[in-house]
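Form predicted on its own, single chain, as structure tokens, below.
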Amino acid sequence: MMNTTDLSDIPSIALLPLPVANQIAAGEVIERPASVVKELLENSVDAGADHIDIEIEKGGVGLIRIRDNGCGIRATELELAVSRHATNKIRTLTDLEQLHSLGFRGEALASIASVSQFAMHSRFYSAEHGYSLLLNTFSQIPTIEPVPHPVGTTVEVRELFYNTPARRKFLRAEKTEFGHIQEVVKRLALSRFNVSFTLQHHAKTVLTLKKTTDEASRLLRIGQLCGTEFMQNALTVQYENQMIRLSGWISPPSYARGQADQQYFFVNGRVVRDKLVSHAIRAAYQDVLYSGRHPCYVLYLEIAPHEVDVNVHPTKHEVRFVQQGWIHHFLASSLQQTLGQTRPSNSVNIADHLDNTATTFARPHLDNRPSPQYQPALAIAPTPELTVQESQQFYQVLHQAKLQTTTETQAPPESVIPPLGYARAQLHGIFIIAENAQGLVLVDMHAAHERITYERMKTAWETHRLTAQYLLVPVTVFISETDADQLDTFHETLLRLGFEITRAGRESLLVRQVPQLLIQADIALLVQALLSDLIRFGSSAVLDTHIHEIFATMACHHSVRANRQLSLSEMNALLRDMEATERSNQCNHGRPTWVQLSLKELDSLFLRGR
């Protein structure tokens, strides 16, 4: 218990001094020099600028100067512009639901000015000359003077964090901080193709980007920022549904990276890092990406402003969707459809739109357009309830049926050579050597047949769906009371998925029925993960993931093995199945199933033409 002495020492409540309040706010908004660049660039874009110059010294700590040709700021509003919560982008809460600008909080300039030596020069588009605002310390009254200046605004930020040494100690090396600034410029350049940018460090031009006027120049900018190799391999995404539109480019599974450093997702032109979005994209790549690899993508989601909340965090990197389940399903299914077309194809690649088109060695050319449809000679549908022996026999038929029904065929004329060409030989009972119009094709026959078998199993599963089985002894699942209260909300969904679950107590559920294929799974963990996804995202891929893992194991065990000698007709049948099977460029584990060696590449191996 406190004594009277302690009580007498309790300070009274008082408003914080303005400089202190602004520096506290700056701690949320301004983390490093790149944060300053981000806020100022967004202001320039919101002002309608179509050309922005960025000058940096000492990694942004010494100087950040950003000049734009936007509409400028009225002389009477310069001082107000560096006040907290001063903005011309919203007036009421309703405006937040119809937001089209990048900024809206009115905190950036005040926060920046509180931790730096700040100057701003601006000329309003209808004014005869510009005005300058100088602010060396935030407690000082700003001085405003007329200056010659073109239409637009120039902001100079010097000696960042000079008055907050604790924050300066956490900054990295100059090169690292400048790297973060480059990334900020890159992100904005990827979302604003109608704006040109120049970036200088120590008076040396590092980046120059012209504004784009057509699709070809847009692709050139993507290639300049993300690498030509990305655009050479990229798959085009273009889907639209009701009030939502998804467009952009994603990498095929064969072009993946060891780290997630080339992933850009924009919502209404704003770059975001959202867990729901990341989860949906991972779900789309789940059975085509090699373990430990990360896809590359530049994606744009356009949605009605009232369907998304951008006022989640001061940095505006996070958003919340009103209909999370719908958004998750739309993203995952759209990208799955695009990846589903990654199969051998002669179609023109997107890289043909680029000026510098390099030949890629040992990587299949990918396209988001389907190759001509192939109808298998024998279609097999799974029967509902199978014993282990019957299941093995059934899936064995999947890979034998085509081989048993094909006959030796003569290769058609060269004008109709299929994408993978025609088999010429088998190497060590592992690889198929084929010849196509481009040159030589090498196929890993086990990996290829594994993908074909796996996709047939998935198709059969989607067609006949679930056979549920009651448990002899119901399984008790312990979850939080909050999650248990959500059970009734998803009762119908769980029944459709083959689960019968009832409430057993405040923090426990009773699982009475599960899908037959999952009878040997850890039911408790599965149900916990399933409910967690349903509550968080409104949908769940947990069930399909477990089913697909079972199919992947069965496909691996029942696919043609190494040292199995195949006839030419059997090899050609496998090639035709690959051309007709979705995602056949990779096996179930994400490894490539085939590679192309062009005549040009073969010539170079033997120094021909030199």
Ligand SMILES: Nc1ncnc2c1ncn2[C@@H]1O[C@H](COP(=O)(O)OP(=O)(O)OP(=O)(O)O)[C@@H](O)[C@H]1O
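Numbering follows the first chain given and starts at 1. Being a predicted model, the structure only gives us computed values, none of them experimental. The term rigid core refers to the maximal set of C-alpha atoms that superpose within 1.5 Å between the two forms. What changes on going to the form predicted together with the ligand:
Superposition of the core reveals a Cα shift of less than 2 Å for R245 between these two forms. After superposing the rigid core, the Cα of H428 is displaced by less than 2 Å between these two forms. Once the rigid core is overlaid between these two forms, L509 counts among the residues whose Cα shifts by 2 Å or more.
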Second form
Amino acid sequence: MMNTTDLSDIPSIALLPLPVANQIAAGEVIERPASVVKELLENSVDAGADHIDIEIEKGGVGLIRIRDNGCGIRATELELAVSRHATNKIRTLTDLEQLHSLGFRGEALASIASVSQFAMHSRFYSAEHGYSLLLNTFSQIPTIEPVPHPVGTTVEVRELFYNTPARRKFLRAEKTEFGHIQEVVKRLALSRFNVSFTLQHHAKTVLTLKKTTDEASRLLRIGQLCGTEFMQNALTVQYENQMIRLSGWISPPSYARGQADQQYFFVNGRVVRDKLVSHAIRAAYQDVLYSGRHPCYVLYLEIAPHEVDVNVHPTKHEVRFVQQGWIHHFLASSLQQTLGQTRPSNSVNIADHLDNTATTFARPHLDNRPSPQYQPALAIAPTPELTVQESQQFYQVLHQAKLQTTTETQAPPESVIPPLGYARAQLHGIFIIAENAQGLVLVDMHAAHERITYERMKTAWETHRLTAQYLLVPVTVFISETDADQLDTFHETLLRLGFEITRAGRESLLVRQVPQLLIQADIALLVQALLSDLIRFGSSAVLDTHIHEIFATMACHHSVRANRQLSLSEMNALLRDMEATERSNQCNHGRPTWVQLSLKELDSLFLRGR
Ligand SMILES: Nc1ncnc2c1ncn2[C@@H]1O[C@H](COP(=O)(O)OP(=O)(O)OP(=O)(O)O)[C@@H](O)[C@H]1O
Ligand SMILES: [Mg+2]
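Could you give the coordinates for the form predicted together with the ligand, as opposed to the form predicted on its own above?
Starting with the chain above, the whole complex follows.
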């Protein structure tokens, strides 16, 4: 087993015994230039490099040159390194159970060398100078010569697929191939924060990543690779127990994307695409994501190597977990917990870790907020001269004046203003306008109320506290005769949900009892919608499989309808409920329930401070 931190004990490269070689998932590992880059970068990382330079020409078909400052290769082993099944990372199959390196098949260099004009220069860390290996393109016979070279390795791959025209034909445009290479570099850079990288295309530097040492610089790298928008909005994930550790960043539902392209999952430092993993993540987002949207994530799972089989696929993109059910549960529930925190709060945004980037990251303190839907048409480029603090001081005067005249809500001093602030008015019977420490808050009453009811129903159901309440006056509901005929089928189910409904006539039902949580709903509409759900889902096991959808329907019918006038105290009660409810930043369909417009944003609307 290779231990790259202990240089004095670097194992020699040896051919794997045939039975071992035969059991290793083998196959064509080099599909396109990006596959070469992936393999070479992995070798550099395995060699303990902490700086890697990547030079590309013609999208990788012309040249791929990767230079690292790792431990280097012994001159006597250069030839072996490019032979099939030669590796210093494992000796036996059982070594795979404690694998700490990315490579283990001893295949990559041999595969690359067989489809390119290949050269490798390397100086072993304790050697006086370097050696180069050139492979004759016809005979593949190597020549090895001393060359000046710093400690580390440079691999040069030219004219990729020159001898396999069929594969070359399948390559896309230079730009596309280079795009794939960038993606490979990005993945590795996301998994190795302690390595610095440069990437050049046609001698032009396209990416420079410094080594990161602390949380702030790690976040900067995330921002550089995944966009500052993601980094500013991301929720930090951190769970661990004795068996497993999950860390990283996920997007709040409000920052989901149209494509599933910003999704990175690393298992023990190896990027993987795994159905189980994506299923678990989708499950965590299930009722907070607008349909058809995809979450973004960069997540790291660390687990004992014997709990995961990496020898499943030649490209090592897939893994198999020994305890699949447990992993699924761990992922889904940890992420659900993180997402459960997406409610208005005064917690610190991760962007606040970054101290030297005041202009880019000047944001309200509110965490995980949906980005304001309202984008001023007059986008004011320069930062207003008035700082937020100055604006606040200015507004303080108005605020104080108003406090003296406001009688209905006595807003306490700013330091204890709740995250969503205090309601000031209702707009068109749809929105609540509230004022908090940062500025203006707009709340979609119906969406917010719907989420609160939904979460309450789920909790009540899970804790067996979904209690029923008799209606003072039973309500008659009219439905079609065919639907009414099905009432008996759902008798049990309805009782469990807290409804007592009997047949009243050919096309009518009588509702005597409803769940206490829904007592304010329009009962007739609620029951009609509920029955249509039950009929649609069918009778068997409907409560096991569709309970959340049923709750969603009920929550929707219970929620404050547009045009209902609320008093200030009712509005404030709703704001406080939102702060206390998990996932209340989004309605059940994943739409935001509220947006913040900071004083700074308001200022810029009025061109103030310019
Ligand atoms: N950049 C490098 N620095 C130091 N040693 C290297 C480097 N690249 C390759 N080697 C040595 O050459 C050997 C063969 O590399 P190769 O990539 O073919 O196989 P591997 O990394 O062992 O397994 P895999 O096929 O899974 O990548 C490695 O085991 C390693 O000892
Ligand atoms: Mg390798």
